[in-house]
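One chain comes next, on its own, written out as structure tokens in the form predicted alone.
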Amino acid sequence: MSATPHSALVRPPDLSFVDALGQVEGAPAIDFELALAQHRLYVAALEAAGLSVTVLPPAEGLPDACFVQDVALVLPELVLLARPAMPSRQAEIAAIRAYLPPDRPVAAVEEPGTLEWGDVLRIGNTLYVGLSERTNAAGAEQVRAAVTPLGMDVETVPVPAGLHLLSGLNYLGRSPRNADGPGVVLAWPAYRDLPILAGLDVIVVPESEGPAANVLALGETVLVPAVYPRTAAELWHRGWRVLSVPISEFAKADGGLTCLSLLM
């Protein structure tokens, strides 16, 4: 985000969440009751960061629908709808439509394009679209056509590791302690040499704290998955207020903090 969001949509998981995509065979199963408790803590953290949070009803029979960020991008001039590559997620688009702002036009990625917003990193007026198993070049070109008239740019980048671009790379804005300094990013080692990071303050997340690359920056507050003290300390030293949020059950479905809210 180029500006601090003021509100968020979230959706608690439905019972079908135990069958969500991204689970590793042989790994511990999702604990649904724990996931609900963690989601409530997540909402509380968003509110503590100053956001107005709208909690949508669970989407019955849509296991991954709690990952609301993937399905839409809300801009002041436009709403852009995704087209998930996985057929089991495509019904999530219709499930979110009624809750999106009604005061602006809507554009949608269409076949043969595929795109999930977890593959899109915004820095200023540029959208960096990661090409991955979930997002293809046709989807990126449709995003380009939609946002170019708004004065925004689109660049494609490879996704060298992880499910989505935001799994291993996130932009936080300028440090509260250095408002005139470079923007700050968290990056996995596999992302650290991407040309788009030139001139930025890159915090390389150690392999032992891999999930901590997916943080949610909300102005002077950053939500960080629990418990990754080295990454949290790097952010604290740069002046951010750090809120640690447990999301172990969502991580089992390859989800992170950014996935769980649609910011506006």
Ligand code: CIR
Contents of the next structure:
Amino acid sequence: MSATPHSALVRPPDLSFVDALGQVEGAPAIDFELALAQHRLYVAALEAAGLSVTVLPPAEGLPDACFVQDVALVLPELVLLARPAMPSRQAEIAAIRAYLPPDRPVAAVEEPGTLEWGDVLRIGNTLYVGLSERTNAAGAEQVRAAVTPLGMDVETVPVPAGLHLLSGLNYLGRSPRNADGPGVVLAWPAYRDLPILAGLDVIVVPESEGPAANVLALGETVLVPAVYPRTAAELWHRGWRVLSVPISEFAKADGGLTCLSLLM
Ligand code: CIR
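Given the form predicted alone, state the structure of the form predicted together with the named molecule.
So here's everything in the complex, that chain up top.
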């Protein structure tokens, strides 16, 4: 199925992160220093998983720019730029371009399309594009047009809950203990009945551990948000090496482990 990534771009939050989208009024404010510490630990976890990590400078005045996953998909043949639905995020595209591989063509989602890569789950050569408040059918069609010549398929999927498709559904590859078995996905309960899950081994996280569905699987290592012991224990039991990473400050802005890195 999808190859394990070997490198990652990450971007620590800028001071403006305290104004990031998705914060609930009356909820505890983002602690910026704690967010920086958590981001450093996230980088350490990626490195412990074997990735080569490039840490970009913070993007001044772009509150959500630490969520680099959303802005681009890097394929060996092509870079595909997103078009974020939220106007405050659109300048993130220009702010990442200089750091993307210069050796391949670049395509971009254009108006009336909107698409954030947090809505796209890759399993093998299929991109499942979640239709959400951030990603529309026109965005999905443009992705289809760009990747079909590369031999990839696109299927659209409703996003039953949460901000993005990957908020509630992530692909882990095959279990380290059952290399010939089906691919494994981790799903928030609201996602369990999606038809695209037929034929996969679906681990449904307990309702009380919903955010734990946003794991980052890197080969036999999986980063799990702290602290969701039932999910972590289930993954250990199935043979993954689990790294538990605290991301409370990013979760306050609707962010999870997948959102914080652009993998390639
Ligand atoms: C936003 O609302 O756009 C950010 N505060 C969070 C983006 C999270 N990204 C992701 O799930 N891929």
